[in-house]
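A single chain, nothing else alongside it, follows as structure tokens in the form predicted on its own.
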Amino acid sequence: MNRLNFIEAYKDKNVYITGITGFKGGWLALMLHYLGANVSGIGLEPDQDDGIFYHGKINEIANVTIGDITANANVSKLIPSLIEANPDYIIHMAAQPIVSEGYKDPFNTFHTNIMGTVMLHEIIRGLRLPASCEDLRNGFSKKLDEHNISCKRVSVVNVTTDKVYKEIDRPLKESDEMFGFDPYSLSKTCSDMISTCYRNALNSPHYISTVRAGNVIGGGDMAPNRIIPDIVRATEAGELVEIRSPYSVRPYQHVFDALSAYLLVGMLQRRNPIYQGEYNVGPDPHQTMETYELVEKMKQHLNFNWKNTGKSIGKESNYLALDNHKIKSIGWRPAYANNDEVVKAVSEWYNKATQGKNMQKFTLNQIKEAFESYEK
């Protein structure tokens, strides 16, 4: 992993972000908007105030729409963006992306996690966006060349979750069997599979890659239901942090490793199309921490107490790792080294945010050293 290399690939390219207004969405746009890149993005009106996209000021650095992706074609703010986006790169993350919401509200995250993709995939199958000359030179437009239509094949990266896979109580690799037991995991499953089917089933022209994404976090998520905006909130309501799962095991790692995965994958099958395909993305198994753990940690940098309520939101994996050796075989490797340093970039976010500090300029700043990390 190179920062040069991450620059030459997105400097003045036109990437694309579904579920821009979201806590990885916002991430993005401003890892993108560092490396040069033309953001743009749509994603549903943020229900949080306090989260990254309004501290990190996306608006200013990305064109935002505000809009539903499952929305109908007659109504569709998904097609009007994307024409005028005419994007290089799609990186698609907008989901209903909570397990305890998928129990309580399973029609919207089907249809979301479901048919939202399933609507990118038609859309930019039959768009013909224009091709650019680089896109010509290279060749990329052979095929359809033949109808006397030039169009650029786009990379795109669908971000699904470690959740797509049939619990086995060892780190688990892309080859294993997927499943789904709740709504929120059936429905990353499905999502994945429908870009699976895209790509080799009815050949759609564009480049299409699936990342499994092991447990993110990272400053400026304040989403219901999460270990680290719970421990946020309680924080500064002086109340305790009500643990449900304190000995479940996951592959926490930060928001920029998972990212740069993101990245890495599409720029690398734009490059070559031999690199689409599945991956994994988390830390190495035996960074993996038990929940307590990270809560312990984030102890050291915030005032807080917590206590194991056992409450149940229904059937959640005690054990969660990810094989990333194929990942690395790419060239990727975690900016932050370990949990410790994970969780201290964590916590000096949200100090600093408390404080009103300009989170812009401090996100963009931990993206600056981040990524000046891979020449150390």
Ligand SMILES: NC(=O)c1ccc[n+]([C@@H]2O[C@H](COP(=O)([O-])OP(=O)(O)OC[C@H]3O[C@@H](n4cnc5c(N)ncnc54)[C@H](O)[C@@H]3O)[C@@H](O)[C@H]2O)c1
Given for the second form:
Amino acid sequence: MNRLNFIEAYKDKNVYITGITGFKGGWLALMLHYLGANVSGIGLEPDQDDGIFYHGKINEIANVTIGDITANANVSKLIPSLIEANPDYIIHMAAQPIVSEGYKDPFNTFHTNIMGTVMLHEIIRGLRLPASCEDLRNGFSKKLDEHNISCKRVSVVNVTTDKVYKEIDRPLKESDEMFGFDPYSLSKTCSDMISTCYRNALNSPHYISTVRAGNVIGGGDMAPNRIIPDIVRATEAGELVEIRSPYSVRPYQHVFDALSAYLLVGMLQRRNPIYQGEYNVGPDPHQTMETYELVEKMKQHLNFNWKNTGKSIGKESNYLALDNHKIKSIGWRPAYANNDEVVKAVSEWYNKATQGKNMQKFTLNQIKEAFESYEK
Ligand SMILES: NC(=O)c1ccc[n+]([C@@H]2O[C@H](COP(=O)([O-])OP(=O)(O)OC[C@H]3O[C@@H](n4cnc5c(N)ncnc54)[C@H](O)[C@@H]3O)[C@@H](O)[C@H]2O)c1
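Mind pulling up the form predicted in complex with the ligand next to the form predicted on its own we just looked at?
Now the full complex is given, and it begins with the chain already shown.
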């Protein structure tokens, strides 16, 4: 894996990101901008005005549509923006991504994460544009098959999660049994399997893979009920950081390292369909950390104290680690050598943002350094 391969694959290519207004979406837009791609995408209006979408000035470097991917086809913003984007690649990240929110609002979590994925795959089957959901239900794509409408072959990566698996106390392999326990996890299990179904059973004309990432940390995440944003908010307010399960083990990784895996899979499957499939991406199992270890590492850079609340948001796994052999076998490797480097990069981001620095410039510089690290 090297920077020049990425540039060769993505420079001047049209890349469409669902969830572009979110944390990973913002980082991915900046990474693709760095690689010279034409970036566009869709997302809901950002919830926060202090996240990466705002700090990274994503509107300046990408063509952003505000819209709901599950909207009925006759009012869909997804369809016209996809047509305008004419994508070579689609990275599908739009989702309700918070476990605790899934417990509070299972309907919206299932609807967005499952039907959003169905909607996207239906729309891109030959850019066959259904007039309404009714058309989708009535087998619209089949009718178009009969008319043999051809389409551009798009490289699609569906971004799912380590939570798609049934809980097992060892690093999870791609072939392990899939079963998300809570609404968020189960909705992502479904989304993941739906993409595989469009590839295998429905013979979608596109290249389709799913990538299952562990917990991602990086600058500009301000989502509720996530460890880093919780630390940053409490630090700013001078409050104790409340940690609900400090001894749970998670595959924490830098956001760049997860996103580089999406780009790698997207690039390789477009070159050779044999690379289509399901991939885990996460740190080596020996680098997984208990949450309190991450918190203690953050304390070396930010000024806060924490307490164990033991408060439960519903059942969550105690141990999550990913077997990353498969993604490594196709050339992926992390840009950050160890957890200390990851935490340093993340804390530096928030410290610079607090100092009022130009965070688009700073983030692009972190991206440049991360890509350049492959050459070392
Ligand atoms: N952050 C992590 O640790 C992590 C780990 C594994 C997988 N993931 C997955 O990565 C993806 C991105 O997560 P994130 O951390 O950036 O979350 P985020 O909340 O910051 O971003 C979610 C994005 O999806 C968009 N979205 C939600 N509902 C939508 C809808 N109905 N129509 C259009 N857009 C909609 C939001 O507007 C936002 O742009 C998600 O699919 C999530 O499940 C995240």
